[in-house]
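What follows is one chain in structure tokens, specifically the form predicted alone.
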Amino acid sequence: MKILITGANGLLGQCLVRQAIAKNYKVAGIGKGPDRLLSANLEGYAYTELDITDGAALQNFILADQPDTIVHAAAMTQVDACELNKPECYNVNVTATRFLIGAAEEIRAKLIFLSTDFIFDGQKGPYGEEDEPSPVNYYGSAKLAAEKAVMESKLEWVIIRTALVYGISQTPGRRNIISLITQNLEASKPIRMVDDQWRTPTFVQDLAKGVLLVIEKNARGVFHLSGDQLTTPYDMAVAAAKFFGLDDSLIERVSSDELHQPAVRPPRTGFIIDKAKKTLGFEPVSLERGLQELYLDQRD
């Protein structure tokens, strides 16, 4: 089987790559910029810098390459920019989607498409499959639009959602909240966590397997995968510090309304996984196993 990554150069796509050439999958991956992954010279991967909102590009490039599934990993996820920036945040995560899936639609292609807790309000999460969205911000009305596109197309499809994703990138500068926690307390510089919103971190890794679980049990239809602890961002950035060795003294708690940022972000979202336990055998680690296996991985 041949797999297209979108945005395999992202903290989910580099793992994602990795996870499939370890099962024996052929994988291409397009992303933004150079390949960050040249380096491992990776048998059986082969990589293109394409931009998804070049229809015509996007196009030439699956038609060429005749993927037999395509997992759409790219996206503008940058909250509070996708709100300041709404034109663009629509035409990365609606209009290149809707390209994919006309694209998809002439080779008959299996898509797998990324989406996010952040379609849902917060009142009363954590949320299943069957729970009805209700953005409060433009990145989550963007991936609502974008699932809509994708169910209703003529494809085969999966819509995989999941919440607040951590690792440690191959690359720097690449950010999650890991990585921003780490840093910035590595520099005994401060920052502020809050303290008011709820959420289930996702390993990378997990998601990862997740996602090839999909594809290897041949699912369909919606499933949310995350981590199955409900969390605030304060707690899990105290927990990576101490894993870490890092001064928590540094962490300050505070209140949504105290940061001011320009996206609404929903209180408690967070997922319930029972469906993705039952059906592909997903397991997620614990908070705390991912911390200390990021930790290892850093010293390694």
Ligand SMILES: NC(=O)c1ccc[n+]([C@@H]2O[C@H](COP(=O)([O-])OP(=O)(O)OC[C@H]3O[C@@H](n4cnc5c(N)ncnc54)[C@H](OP(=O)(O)O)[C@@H]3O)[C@@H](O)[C@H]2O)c1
Given for the second form:
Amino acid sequence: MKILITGANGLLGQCLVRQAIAKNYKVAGIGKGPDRLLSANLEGYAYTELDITDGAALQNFILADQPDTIVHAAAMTQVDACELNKPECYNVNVTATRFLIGAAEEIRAKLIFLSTDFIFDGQKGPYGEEDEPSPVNYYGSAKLAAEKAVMESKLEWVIIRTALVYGISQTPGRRNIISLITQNLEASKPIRMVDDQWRTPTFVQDLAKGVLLVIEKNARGVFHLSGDQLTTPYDMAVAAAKFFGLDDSLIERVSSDELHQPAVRPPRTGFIIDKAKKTLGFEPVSLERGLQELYLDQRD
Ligand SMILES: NC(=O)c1ccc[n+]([C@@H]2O[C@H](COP(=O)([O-])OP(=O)(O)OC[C@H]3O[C@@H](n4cnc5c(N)ncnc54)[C@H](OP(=O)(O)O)[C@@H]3O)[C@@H](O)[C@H]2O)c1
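Okay, that is the form predicted alone; can I get the form predicted together with this ligand now?
Whole complex next, starting from this chain.
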């Protein structure tokens, strides 16, 4: 089985590449920048620098590579940047997804699309797969538009929605909640974390395992893959500081309004993951266990 992973340099991508290689899949990766897993010297892995908004280049690559399954994890993921640069967000998150669908249809590849809890308005989380989406910011609207394109395609498709993914990339990647906390507190810099947003944080290793379960079980449809504990970024930051032996008094509790972020955040999302547990055998670790694993990883 040949898997193509877009966004292979990202937080999920790096982890998924490693897990897929360990399962002896043949893996190709696409990213916008240079290969960030290069130093890992992974046998069976081929990386190509390719901008997915270049439809012709993407199509040529896919027709030549002939993957059986495409995991589409590449995205413009910075929520505020999406709000401030809507055309770019649309181009990367929607138009490029349409290019990918077109190419995948030509070779009849299966498509697994990574989506987000931000398609919901956050008024009544945690959400199940059948709940009605109603995004409150541009990033969420764009990801929902991409979901619709996937659902309307002629492909065999799976949409995996995930939430507040945490982990530490082996090689530097974009910041996520854990790297934000550890980098600031290690430098004795104060950080502000909101206590009025609720999420079910997702350990990146679990998410990667979930993607591979979707492939192994030949699943179809929409799946919510996250942890199953509802918590706030503030509480998560304090828990992480404790595990990493850092000074949690540097974490200031703030409300969403105080941050004046360009994009509105949905207050209470989080996922009900019963379908993934039952259909895929998806069993995420507790937040405490995820933090422990990260802590041990960092010491090794
Ligand atoms: N992280 C979360 O909390 C979270 C929550 C919900 C949903 N998701 C979804 O899960 C997926 C994976 O997220 P992640 O955290 O792994 O994201 P990430 O770390 O930001 O990685 C995204 C990757 O997309 C690549 N990319 C961006 N624009 C591209 C372009 N024009 N052409 C080719 N590649 C491009 C980037 O490549 P370079 O690094 O080479 O520039 C980057 O490595 C995304 O679809 C995201 O929407 C994430």
